[in-house]
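Here you get one chain, nothing else, as structure tokens; it is the form predicted on its own.
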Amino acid sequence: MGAGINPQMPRSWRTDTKPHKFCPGCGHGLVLKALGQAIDELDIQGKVVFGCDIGCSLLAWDFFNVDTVQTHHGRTTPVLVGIKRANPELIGIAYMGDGGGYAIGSQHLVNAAARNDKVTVILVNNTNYGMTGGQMAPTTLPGQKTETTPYGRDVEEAGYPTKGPEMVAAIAHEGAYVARGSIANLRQLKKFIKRALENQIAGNGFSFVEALSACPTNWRTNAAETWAFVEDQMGKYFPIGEFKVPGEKKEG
């Protein structure tokens, strides 16, 4: 860091890994800083137990002073269940990607939310499989070109983007908490997935936030293009807000 600058960093950071390992503009450093201010916020750094996916997801391994594990790909939300199953007063959160959530992943997001395990799940959702070099995944928009789909998506070939909140609000039972937030609006986003962890605290129900993120570095996109993209088409087509809150009304 230059000499006079004191960026302010989560306390659960590891500040000797900063600068994180994600690519410029990457959306995952917000939504981990988000996810940062809640822990300090709550003030639960020492029961926390953070896992991560393989995918960009992976380069979070070292982001926070926390118990941390890094599982095969689509396998967190197990990992973290058995661990919350084995040591119920740690605080489980499983994060990973569009791709390790929805595509290998989605029988474990879908049977822990049926079984309403009390973790918090975070999927960051940009719309491609980033660290493979910007292929289609399941949130990829109708007409998106990605590398395997130059031409744009069809979703005659390939079907309709995941809508996975809407997914989990309707087969999670009472107690459970469901969001979708932006990086677009961070204190929005971080406000969710405060209320996801404290209503693991709480014991609840299963938790799950997804974070409309962004991935220049594949969609070939300068600031103004990348934002653009994230705020109106993403959010267009991938609405903000509350799904399902245990006592309360939803919000937006």
Contents of the next structure:
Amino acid sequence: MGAGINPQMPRSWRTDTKPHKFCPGCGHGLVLKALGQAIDELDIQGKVVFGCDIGCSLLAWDFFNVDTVQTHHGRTTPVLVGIKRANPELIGIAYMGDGGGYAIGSQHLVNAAARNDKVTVILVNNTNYGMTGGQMAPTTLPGQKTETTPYGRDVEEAGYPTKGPEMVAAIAHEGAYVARGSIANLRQLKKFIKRALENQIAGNGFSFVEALSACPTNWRTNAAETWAFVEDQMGKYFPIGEFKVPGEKKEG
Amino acid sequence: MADKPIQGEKKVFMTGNEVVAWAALAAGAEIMYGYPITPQNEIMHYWTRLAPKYGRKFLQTEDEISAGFTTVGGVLAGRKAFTATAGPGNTLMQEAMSMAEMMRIPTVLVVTQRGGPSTATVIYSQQEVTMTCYGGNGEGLRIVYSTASHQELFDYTIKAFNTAWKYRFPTFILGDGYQSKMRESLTIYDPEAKGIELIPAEAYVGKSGIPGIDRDPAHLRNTYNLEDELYEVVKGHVAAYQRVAPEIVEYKEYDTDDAEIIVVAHGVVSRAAQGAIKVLRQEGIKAGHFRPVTLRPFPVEQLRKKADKVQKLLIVESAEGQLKRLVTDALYGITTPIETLLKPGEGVTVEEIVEKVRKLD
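Could you give the coordinates for the form predicted together with the partner chain, as opposed to the form predicted on its own above?
Zooming out: every chain and molecule, the one shown earlier first.
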């Protein structure tokens, strides 16, 4: 593939819905690029069913040239579980934000993980509710200002940020794959997403990838501050890496 | 593995929940997603015992919200999927049924009404009429069959799958706790042997070919950016619903030709009404009974025709006016006086209806 003048889009992207509808500087485009490349490399475009939530992720409803269903806030996981159980030949990808996965949809995430449902959940963590106006999310950092924590998140009042992959890894079973990547390291994020999909294709079990992402609109940051927030502040609280890999032997 | 769960016809003596499980099998249901709640539990109990013998599947979800949405997922994948619930579970499932209404997803949901509001009783009521017909943030574009006997539970459960897949609106069987738990004789059958054609399911996602290359991708959404866009979609759905409603509407009449008073009741209360009519007729009181079988769409024209000719209507239900609301809405402008016998959460006897009508006369 030669470098053209235009940026290369993944083959599985739907070109006539580009440029996409996410805010300039939003991390969703990058996560979806990593996912598109993973779908291309695994050559699974004809088998994927992509589900997205309410919130910013719903803007991905016509993003790919793959079958897509957009559902309610927090309900993407059960819809994809329903599809996968009804037709195990398909490859189900549930795509959601931190609200959809850790707040309103946490029950579904926890139980799909506990059941070891053979779907892949990709959760974009941008530490706030982007589309609905920048309120506190389960992942909002201590001290972080949002519309509902205007003086900064006080953990005495509002509790602590949810560490999703850590939680999922703790309840997941043999065969599950759990990782956290970041848009700050797209190559690694793509590797994690690809492994999560391969894990589903192999029929091993539940696969979960959290992607640290940016919301420059509600963070009210400029480019430099946005990247510093993703890489430094988020990275400190939410460690990057693989939390559970099938077949991995652990000592102790 | 036996081909058909039921060969030909068979006389049986079963509980209503068992009947539903057999009917779903006979209708070709392929997967049930469920969450326990009384009084529908035995639908799942029987399904989980029978289904594996016929290659059918089951998933017990974490709650009714999930059961509703996994059912939506199963239907999107092209399977005849269904679920069952009651009371607070019905409340939770309305979220998924709202999505089914918006996206024209042929879900089948069996509701075995219990008391309400809230947890209430686990036994019986007719208090889920409004929620089943109009629950969810939408216009109530659903099909709701209210059954009165075990035979009807069997017949209409089979019919519900056909109606759902033919018209693509969420379809409900509205039973109740009495029907769930009591035993009654009925004939179960293989629908195809009776000449009932089973309408095949069709996948919304995951069809053959590569999207964007061999075919267009399925891009299903229930979110619309513009008011005008939503207006067009909902108006289209409403028009489709109104177009097919006359084909779907069902009702039954008992002694209404010369009736001076008509008792309107649905579900098992209809049986008490039928009993009361017999007693009243023997006493020389010209009473008749009108029973809507479909509560959505409601047999508006048929009831209006009758109501216009009689001296009085009596609405009888095990709820505080949920059927009454459907009736008064249907009869808008008609001046026939309407009386009520409303017993939320309690059954209604023949004697009570007879007594009430005698007092009216």
